[in-house]
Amino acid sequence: MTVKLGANRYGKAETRLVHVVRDGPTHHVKDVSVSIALSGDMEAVHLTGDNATVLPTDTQKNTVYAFARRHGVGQIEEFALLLARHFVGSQRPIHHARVEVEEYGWNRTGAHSFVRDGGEVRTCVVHHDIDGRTTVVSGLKDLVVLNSTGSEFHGYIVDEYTTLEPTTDRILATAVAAQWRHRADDTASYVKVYEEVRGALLDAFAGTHSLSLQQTLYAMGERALTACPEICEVRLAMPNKHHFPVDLSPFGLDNNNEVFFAADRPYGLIEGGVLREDAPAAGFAWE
């Protein structure tokens, strides 16, 4: 039997970093998790255990902390770009770097006091390779939204195993995970784009009379692309957080879509992408 080494990468996952900027008595906090994956000239280490081309994952972790001190942590996309370009540019065996960053928000309650934001997590994934090709994908996850009406579901396939009743008035709830691909890596303000995309997603969710979660997903992606010319593709994953009306008849009570059981699993998972017709090739952006 003949075998060969397939695709591979290695790195340090989920390095937790909290960076405090001390602006006199007022402090600013940046709380992130950084995951690094490197690939390139790695055949020898797999086949013979020769570590000559391996940058230890502990070194990768230390680089994150050192870069935070040296450069600060501004927009997470910019921090990820700095790291990715450093790893590829400083180590000959490394041909490709993937850097993923998640940011956890804190709300100010005083000059140096904060409370953890219970909302969504901001994300980004940056790729950079030895040929100078770079992609930036920004995003968010755990954006929990709910419409208490304005959602229907009917006209679907019915077979011998179908028990779900059609409805013209249901709760539609989901936890949005969205990622959007930038046209280039020199976007003037990733924060501005983030706020515009987030707003467009929320507006479309609230403003779409939904006949299916798939329809709502497409409307949200389309609205984001319309609002932000800086992005060319949006991908969304949206679990259907089912809310079932409770049968109150055993207690002599009616239920006019007022009392629901919120089921956490199993759940429907709807995923899809929306992109401009002229969107450039994604390359390795989604890997």
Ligand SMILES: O=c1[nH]c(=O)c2[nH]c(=O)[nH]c2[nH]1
Second form
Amino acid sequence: MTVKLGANRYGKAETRLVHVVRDGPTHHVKDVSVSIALSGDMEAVHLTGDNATVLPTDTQKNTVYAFARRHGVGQIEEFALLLARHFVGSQRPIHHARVEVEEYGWNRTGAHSFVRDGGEVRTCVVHHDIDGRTTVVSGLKDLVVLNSTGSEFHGYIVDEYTTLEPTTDRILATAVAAQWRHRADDTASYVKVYEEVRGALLDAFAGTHSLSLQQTLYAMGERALTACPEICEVRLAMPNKHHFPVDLSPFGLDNNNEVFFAADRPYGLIEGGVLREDAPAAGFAWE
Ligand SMILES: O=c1[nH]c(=O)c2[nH]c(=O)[nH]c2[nH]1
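Right, and the form predicted together with this ligand of this protein, after the form predicted alone?
Below, the chain from earlier opens the complete complex, with every other chain and molecule after it.
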């Protein structure tokens, strides 16, 4: 039987880059996912394992981060063109580059605070029993927020397995899942409460200089309870969406907290409730 190599391509998929442009206290963020597929003289690597024409996918990923530092991201079409031309122009065996970029939009909620466009889900869970007892819990999930500064994390336990470096300036990002228990089932407008809680959560996230996501969580719950007399308890679940500064020193570039790898997993998961001292018993509200 004779066979031959068919169509092929290879590259680094879904490099998650967050680029923070610091314009004094006002920051701008570009949040993109870059997928590269290269093709060309790739017979030998497939047939004999000779890697002489292979630009490693790891290098492709590094190029994305280095180009962000060097040129900025700008319009995604321009960034994609820059990368595609670079790969084909700099490596003779590479004849074709496909560069796909997805950009995730962020709306400003403060000088260095942002909320992700759309995607947020409104929720509720109601119980009612034969004895006439009723509970209403409303909520939201997938409310993705980011502070590009104003977040520190240090002073934690250090044991023989700790490698995390303390930081006084990191990105703090999370997808907020919040649920709030209505004091009674006579809330006049659930939409109004929703808008107020959402606003309070966003304000507290943007306005809290954070020493931990736990502290920010508590501030958000407290702000929601202060803003809305109709509710008596807030429960929050917030994944710590880690953003790691990329080490660009091997490419002769500095990284002043501007170019980040946005990791999707694993993530810290911070959960907690805040309730009024005089909150009525929850009963089956959270079941
Ligand atoms: O805000 C944080 N809380 C933690 O408990 C934690 N743990 C960790 O590794 N990073 C962080 N960040």
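Everything numeric here is computed off the predicted structure, so don't read it as measured data. By rigid core we mean the largest C-alpha set that fits within 1.5 Å across both forms. Positions refer to the first chain, counted from 1.
Shown are candidates 118, 58, 162, 69; the hinge separating the rigid parts that shift between the two forms corresponds to 118. Rigid-body analysis on C-alpha atoms gives a rotation of 174° for the smaller part relative to the larger between the two forms.
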